[in-house]
Amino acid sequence: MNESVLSQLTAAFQKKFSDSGKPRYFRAPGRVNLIGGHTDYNDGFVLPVAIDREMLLAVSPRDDKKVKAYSCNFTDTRSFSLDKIEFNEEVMWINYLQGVAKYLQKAGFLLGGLDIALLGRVPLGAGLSSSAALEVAVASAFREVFQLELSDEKLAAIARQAENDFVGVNCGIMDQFISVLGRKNRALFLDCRTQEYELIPIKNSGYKIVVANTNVEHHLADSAYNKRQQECQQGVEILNNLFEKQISTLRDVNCDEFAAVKDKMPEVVRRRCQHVIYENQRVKDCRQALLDDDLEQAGKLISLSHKSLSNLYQVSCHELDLIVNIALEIDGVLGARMTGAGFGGSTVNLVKDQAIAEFKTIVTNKYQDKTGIEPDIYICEVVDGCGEISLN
């Protein structure tokens, strides 16, 4: 943990909450999904890792039912009562805290008030799940400070419920799950239907996961996300009429079954379904490639995922495609794809150690030449999920 960052957080806490007790510190990581784009809300498979871009909290209990929070990123203080939680239409960031508190209480947990200073190191709008990191960090702080008997899986579910039902973003379970259950140098193979998971060792030390942030965020993302969900549901309804077995989600159809009936589907719905069904198989194949320490194969699958997201699911954009194409021309890049919901945000790249400097230079220069925008490049470490920070 960077001591200067903790010092900054401590100074902010002491300034804003001078009457409060000595704080405890909590963290929750952002994530990058290696493969499994838009499969999570279709009950499919994903393969994310937790990364060393984190949400940090300094926290001290209060003697009332009030939560008072200061955001270092927005230089803004907000408060709410645990007895009266109402959505804030004007200030979005406080709603993530309110949603977590609401659904912890709804689940029967007894909470007290908190003074909280928070410092986000997950870039906003980069598709690295800053919102889930905030929700999980807050839930983790409540759990530890008030000694709640709350399992990791239940904590992730409550954090997701806060985003779905309070903030109003209909995300799947992946982002919150990896922020809680991620482990150092492990990818998490997650079945989004059953929530069964397996930690997959990332064995090879000769490469890094590199994130390239396009620094663009098109406003299509929310409406397109909802539309893709609707199109997938239309596909489920059509497939139910084409098969004798029950199709609950696209997860219930394999590649061979789909190939036999795809020509009977409307083109747009066919494209969406084809991406999801084949992407689920790619995730399973990538899991096996990592177990076999076959990074060349994992990289190929990651790159195929991007082609499918761009051409079939149509959630990429010019800037994402540009960075992927630039990256794949560099010797030592094993694979590249967009990560996150799309229409901006970031790409994830598997890059050999000796190619990282060249990757940073070439991607930055070529992307900036074509767009006039400077990308941000993050060399990521794969880290543990949420927890309390020990200062000893």
Ligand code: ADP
The other form holds:
Amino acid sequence: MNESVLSQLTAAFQKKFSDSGKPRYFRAPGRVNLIGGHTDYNDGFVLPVAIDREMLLAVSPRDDKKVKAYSCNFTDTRSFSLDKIEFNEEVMWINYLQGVAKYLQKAGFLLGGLDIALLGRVPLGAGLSSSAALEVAVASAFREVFQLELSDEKLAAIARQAENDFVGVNCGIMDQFISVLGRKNRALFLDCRTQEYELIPIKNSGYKIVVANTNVEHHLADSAYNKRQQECQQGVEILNNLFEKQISTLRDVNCDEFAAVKDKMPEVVRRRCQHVIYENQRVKDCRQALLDDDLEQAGKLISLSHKSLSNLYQVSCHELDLIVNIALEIDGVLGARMTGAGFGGSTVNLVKDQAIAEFKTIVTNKYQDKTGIEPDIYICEVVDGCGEISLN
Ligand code: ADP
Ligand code: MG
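The form predicted together with this ligand is what I need now, so please give it after the form predicted on its own.
Let us now look at the entire complex, which starts with that chain.
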């Protein structure tokens, strides 16, 4: 843990909560999904890792039922009562904390008040899920401080519920799940239908997971997301008529079954389904490639995923395609793809250690030349899911 960051957080906590006791510290990581784009809400498979860009909290209990929180990033203090949780129309960020407190209480847990200083090191809105890191860190602090009998899986589910039903963002379970259950140097192969998961060792130490943030966010994202969900649903209805068996989501169709009927589908819906169905297979293949320590193969699958997201699912954009293409021209880049919802945000890249320096300069220079925008490059370590930070 970076000492200077913790000192900064401690200083902020002491300044804002001078009457409070000595704080305990909690952390929850952001994440990047190696492969499995737009498969989550189709009940499919994903393969995320938790990364060393984290949400950090300093927390101390209060003797009333208030939660008072200070965000170092926003230099803003907000509070709410656990007995009266109402959506805050003006200040979005406090709703993530309110949502977590609301659904913990709804699940029957008895909470007390908290003073919280938070320092986020997950870039906001970059597709690395700062929102899940915030929810999970807060839920984990409540769990430890008030000794709640709450399993990791349930904690993730409550954090997701906060985002879905309180904040109003219709995300799948992946982000919260990996922020809780991720493990150091492991990728998490998650079945979004059953929530069964498997931790896959990342054996090869000769490469790194590198994130490139385009630093653009196109406004299309929300409407396109809803549209894609509808198109997948239409696909399910059509496929249901084409098959004997019952299909409740695209997860229920494999590549061979799809290939046999795809020509009977309308063009746009066919493309959307084709992406999701083949992407599910690619996630399974990538799991196997990691188990075999075959990074070349994992990289190929990741790059194929991008092509499919761009051409068939059509959720990429000029800047994402550009930054992927620049990366793939570099010797030592094994694979590159957009990650997250699309229309901006970040790409994930598998880069050999010896190519990292070149990746940084070439991607930064070429992308900036072509777009006038400076990208951010994050070289990631794969870390454990949420927990308390012990200071000894
Ligand atoms: P992403 O999860 O991709 O980073 P979101 O829009 O889902 O983007 O979540 C970002 C929101 O999460 C921010 O606008 C803010 O409300 C909240 N958030 C994230 N980090 C912090 C932080 N350090 N302090 C306060 N709020 C934060
Ligand atoms: Mg988010």
